[in-house]
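Only one chain is included here, represented as structure tokens and corresponding to the form predicted on its own.
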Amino acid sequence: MADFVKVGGLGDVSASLPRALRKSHDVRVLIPGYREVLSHAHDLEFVSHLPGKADVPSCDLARFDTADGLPIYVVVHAGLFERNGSPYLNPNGQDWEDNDIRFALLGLAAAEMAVGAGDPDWRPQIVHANDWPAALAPAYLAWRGARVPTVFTVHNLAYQGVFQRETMGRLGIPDQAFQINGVEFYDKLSFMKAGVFYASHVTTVSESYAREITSAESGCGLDGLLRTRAAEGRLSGILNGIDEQWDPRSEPSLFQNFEAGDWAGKRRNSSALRKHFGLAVSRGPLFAVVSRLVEQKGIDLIVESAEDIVAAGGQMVITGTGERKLESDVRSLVERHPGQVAAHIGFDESEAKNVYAGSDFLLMPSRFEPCGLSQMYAQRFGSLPIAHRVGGLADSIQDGVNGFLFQKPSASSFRGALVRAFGIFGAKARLNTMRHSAMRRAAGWQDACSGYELVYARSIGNS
């Protein structure tokens, strides 16, 4: 959850969606007691002690409220969650060896809350679990015969939480659940499959991705089950929104605030961004990358195409972290093109906002992209995304209107879109029309909230 600790877009969604739904619903968040969470937890109140199951230990359940009043419940277990590293990885970048126990505890705690064993003053009508770390919540409820409706959202099907069969006993999973109609996945245990199989309704984060994951090509081995859920009317795609606070008119970190039509203000941000990153003064286009540096994001395609960008008079700013090889490739690219390509291997949200505000184009040649948020942030700040026509990118970008789409995740297809972007940059009236369309695109959470409300109502009605 971005308020405390963030790994990818799920952190943004977990912070924004509950707040958007709070306008008409009593929404509360359950999160593990990571150090980063507890350090923000002022006036932490211990609510109850929750039982364990098999090797999944008991834990304390605590609560605090954010500054704007959003209730946060915390699964408190120092041995499992108060660690250095990220929520999922140790300081060496490897999966925590006990991730099965850690996230089974999260799912079990959610199930206990749902049946009334958590907060004596509050009990949910519905549980909404997000991605594999929370996926056992619907399963634990089903295994105990609880008729509590559940919604499970797939944010990225490629990360499934797969463990050895032997972990079944450790987690208290009944033997009969280890079958194709259950948690079995190629003779292993899949948390993701458990969420998809046992939830009342499955959602994912764009309409296009909901279709794509029912295919063998994009279904990551779960396409058959997902096709069944789609045929049952129990699979929906709901495009994420972005936080309204991402606004170039009021963002305090920008060199200069600006709005649609104030292109002089945007140019001043471009000049400031070039100076910040040590780029040469230029009248050419400035391309940006704000991304995890992983294969999924097509970073190799960006590195391969950088020579063409620089040769045509463009410059590039890259910010993000990820796979060591790709980080090394980016550093090498900077060394080959000093003054024309710059990078920050790391992530700072204020810096990212300045990159969006100062760049002309955002590069997103992702091989797959369930939703994507960077393209929406870029549009809000007048930077036109150049993206592969896939998943949420296809749903949020109108080709030639508020960005550019290309058909295949290949260097040649990507370069074709880059050529089009250079052409538009040279036609200022057309460029400014596209910028205006991008900045005015509705990207808030209202439509997504309406979609989730329909799913919640249907799930509650069918329970």
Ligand code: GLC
Second form
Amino acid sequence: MADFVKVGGLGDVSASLPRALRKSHDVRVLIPGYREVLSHAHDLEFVSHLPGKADVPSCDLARFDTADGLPIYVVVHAGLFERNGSPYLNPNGQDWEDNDIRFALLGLAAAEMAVGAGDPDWRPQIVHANDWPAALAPAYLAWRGARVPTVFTVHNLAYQGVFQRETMGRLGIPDQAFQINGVEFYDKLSFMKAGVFYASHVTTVSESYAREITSAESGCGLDGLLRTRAAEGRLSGILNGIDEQWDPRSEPSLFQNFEAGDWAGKRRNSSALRKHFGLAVSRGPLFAVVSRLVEQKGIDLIVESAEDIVAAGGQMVITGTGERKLESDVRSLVERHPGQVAAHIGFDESEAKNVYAGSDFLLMPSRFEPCGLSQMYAQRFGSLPIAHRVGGLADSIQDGVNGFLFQKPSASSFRGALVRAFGIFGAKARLNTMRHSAMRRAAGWQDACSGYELVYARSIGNS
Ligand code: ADP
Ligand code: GLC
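Could I see the form predicted together with alpha-D-glucopyranose next, after the form predicted on its own?
Below is the whole assembly, all chains and molecules, this chain first.
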């Protein structure tokens, strides 16, 4: 949750969706007590002690409210959550060895709260679990026969939380759940499958991705079950929004605030960005990458196409972290093009905002993309996304209107879109029309909230 710690887009969604829904519902967030959460928690209040199950330990449930009044319940267990490293990985970049126990505890705590055993003063009508770390919540509820409606959202099917069969006993999962109609996944245990199987309703973060994951090609082995859910009317796609606070007119970290039409203001951000990254002064287009550096994001295609971009008079700024190999590929790209390509291997939110504001185009040749938020932030800041026509990219970008789409995740298809982008950059009136459309695209949370409300209402009705 971006208030405390963020690994990617799920952090943004976890911070903004509950706030958007809160306008008409009593939404409360349950989150593991990571160090970063506890250090932000003023007036943490003990709520109750929750029982464990098999090797999943008991824990404390605590509560605090954010400065804007959003209630946060915290699963407090120092041994499992108060560590250096990311929520999912140890400082060497490997999965924490006890991720099964850590996230089973989150699911179990949610189930306890849902049956009224967590907070004596509050019990939710519905539980909305997000991605594999929360996926056992609907499953634990089902195994104890509780009829609490649950919604499970898949943010990225590629990260599934798959563990050895032996983990079943450790987590107190009934033996009979180890079957095709249960948690079994190629003789292992899949948290993601548990979420999809046991939830009253499954959503994912764009309509296109909801369709794509029912195919063998993009279904990560769960396409059969997802096809069944789709046929039952229990799978929907709801496109994410972005927070209203992402606004170039008021964003305090920008070199200069600007609005649509104030292209001189945007240009000043470009100059400042070039200076910050040590790029040469240039009148050519500035391409940006703000991304986790992982295979999904097509970083190899970016590295491959960078030569063409530089040869055509463009420059590039890359910011992000991820797989070692891709980080080092980016570093050598920078060494080959000093003054024309620059990178920061790391992630800093304010810097990312300056990159969106100062760039002309954002590159997003993702192989697959459940939703994608970077392209929406870029549009809001007047940087036109150039993206593979897939998932949420296809649903949020209109080709030639507020960005560019290309058909295949290949260097040649990508190159076609880059050529079109260079063409538009040379035709200022058309460039500015596109920037206008991008900045004005309605990207708030309103539609998504209506979508979730419908799903919640149906799930409550059917339970
Ligand atoms: P994903 O969630 O797959 O990474 P999204 O486009 O949905 O992709 O979300 C990306 C969000 O994460 C943006 O807010 C972006 O600024 C941020 N981000 C990008 N790279 C990193 C990184 N290496 N670490 C943390 N956050 C990042
Ligand atoms: C995942 C997806 C990304 C999506 C984000 C938030 O990290 O990779 O496409 O935008 O979740 O839903």
